[in-house]
Amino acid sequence: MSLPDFKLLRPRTIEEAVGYLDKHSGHIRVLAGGTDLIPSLRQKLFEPQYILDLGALGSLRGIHPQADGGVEIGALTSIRSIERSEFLRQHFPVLTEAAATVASPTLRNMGTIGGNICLDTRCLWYNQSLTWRKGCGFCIKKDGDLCHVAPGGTKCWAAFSGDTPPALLCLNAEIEIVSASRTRRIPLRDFYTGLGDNYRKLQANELVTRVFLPASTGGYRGVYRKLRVRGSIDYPLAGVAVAIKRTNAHIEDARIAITAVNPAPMLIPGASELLAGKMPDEALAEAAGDLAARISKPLTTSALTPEYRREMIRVFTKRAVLAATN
């Protein structure tokens, strides 16, 4: 499958980059690592007139610990750099665990944290060649008005399948978004819409530039568990991130987030209330698994059955809670 024709733009500054986005809004796609965009271009999911290559923006790379104990991470920082960061491993281990599961070492060298946050949602009916999709009559997410996952429905159920966002949600992350006219900073939990076809609150002329982790979640024990068909390369078909703070033998605070089973990564509501103040044991971990499973709503967006993926959310949550409290 060949790439469509496009004009490549290579800005040297953030200001130049958002200027291009503003000028060519609606006809341009952003290239960071390219690990998801390039295959999508070959599948003719996108046929933009312009590709904005951010490779020269060195100011958006790097992991920068702050004086207060928090950390700033440039959006172009590679997943591999996050995986191998000793600072993040010591203070925000759930993020390094999640980063280590992304694809393969080669793809982690190329992929970026910003790209993983902005990753397009995926579906068995969407991530196919143009010929394949045309034979199925297309879908709500691209060129059609039919949802093959929920026939008769008006909502796109394509699943968000990034590994690092659930870990970032557990860490109360914020992101910086820049356009030609303004800079804003929002909690990551407010970035996603829960809609498969319009899955993020990012305007066509805006760029995610930085990620911030607060000192308040530094030191939380963290675990990430992921279901995939193969032991490498594959996107998650179910993923669970857990971050827990302990005081003596008790759980002081806890966050659980899931991915790949809904159109957005999600913090599990009620997880902290369920776990805080308790002594960790098998029954408590099982209750946390039951809570996470109730929130997950996988549909037939992948080759594995929704029932199996939901059950694995239950199992992974239980295991992750026990691992994070040992």
Ligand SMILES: Cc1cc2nc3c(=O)[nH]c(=O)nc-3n(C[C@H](O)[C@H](O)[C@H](O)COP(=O)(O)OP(=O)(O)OC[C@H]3O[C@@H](n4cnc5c(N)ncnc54)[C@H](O)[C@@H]3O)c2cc1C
Second form
Amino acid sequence: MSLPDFKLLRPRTIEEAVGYLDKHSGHIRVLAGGTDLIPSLRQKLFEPQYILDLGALGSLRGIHPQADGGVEIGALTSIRSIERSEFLRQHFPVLTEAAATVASPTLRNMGTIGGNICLDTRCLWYNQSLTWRKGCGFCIKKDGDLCHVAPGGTKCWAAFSGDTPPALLCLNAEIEIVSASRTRRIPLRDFYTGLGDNYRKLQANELVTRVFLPASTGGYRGVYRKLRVRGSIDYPLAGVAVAIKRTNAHIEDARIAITAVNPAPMLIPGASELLAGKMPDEALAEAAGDLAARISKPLTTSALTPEYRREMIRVFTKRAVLAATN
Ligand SMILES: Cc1cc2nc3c(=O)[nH]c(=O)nc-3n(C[C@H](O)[C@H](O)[C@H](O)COP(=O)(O)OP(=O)(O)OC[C@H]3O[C@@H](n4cnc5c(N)ncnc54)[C@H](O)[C@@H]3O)c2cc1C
Ligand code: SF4
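Having seen the form predicted on its own, please provide the structure of the form predicted in complex with the named molecule.
Full complex below, order starting with the chain above.
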């Protein structure tokens, strides 16, 4: 599976980068660590005329604690740096836990937080070679007009399968998005559409440049649990992030987010209302598990059955709540 032909662009500044995006809009793909994009290019999921290699944008690399207790993380910061950051481990542990489960050490060295946030959605019928997909008559997400997962429907259900976004959602993260004409900052929860094919609210001429974690979620206890086929190197097939603030014996605030079971990573509505003000125990953790399982809607986008993946959301949520309140 060879790479398609393309012209490689290597900007030295953010201005130059977004200038290229503007100029070649619709014919260009952004390359950060390349750990997801390169296999996708080989599978001919994308055949852009230009590839924009962000590698030289050093200003977008690094973890910068802020005076108010929050932190700014450059989009090109490697997953490995996040996993190993002592500051993040102390103040935002759910993020370091999630980062430590991404792929394998080699891929975490190359892969970036920006790439993890922008990760394409995945499906058994999509992440395949051109020959394989052609043999199946293609599908809505790429080159076709039917869905093999939900036949008769018009929607793509490919699953968002990144590990750090649920942790970032629990931490109330915001992201900075830059284009040639403007810079905007939005809550991460507003970034995803919930559609498997057009999964993120990012214009073709925009770049994700920074991630911000507020001081207000600093110090929350955090746990991340993940289901995958190969324990040493694999995308999640179900993932749960839990961040909990505890005062004495009571839970003061709680946030739960899930990944890999819907077309977007999702905060579980009502989690805080369910848990806040209560003493953590087995029954309460079980109720949180039931709540998370109700929100997860896995379909047959992977080799594991939807029933098993939904059940693991329930089990992991219960275990994660108990672990975070221990
Ligand atoms: C074998 C294998 C196992 C994997 N397992 C996991 C796993 O367990 N968990 C997991 O979360 N991921 C996994 N991945 C996917 C990948 O390694 C990570 O998600 C990684 O963080 C992606 O970052 P990257 O910098 O390599 O992204 P890239 O591959 O460079 O880019 C990914 C996508 O994001 C876009 N993009 C990247 N940066 C930006 C930006 N700053 N602004 C706008 N768009 C951008 C690209 O255009 C592309 O569409 C796995 C990959 C492989 C090959
Ligand atoms: S969910 Fe359906 S349309 Fe989407 S990638 Fe899978 S088969 Fe294709």
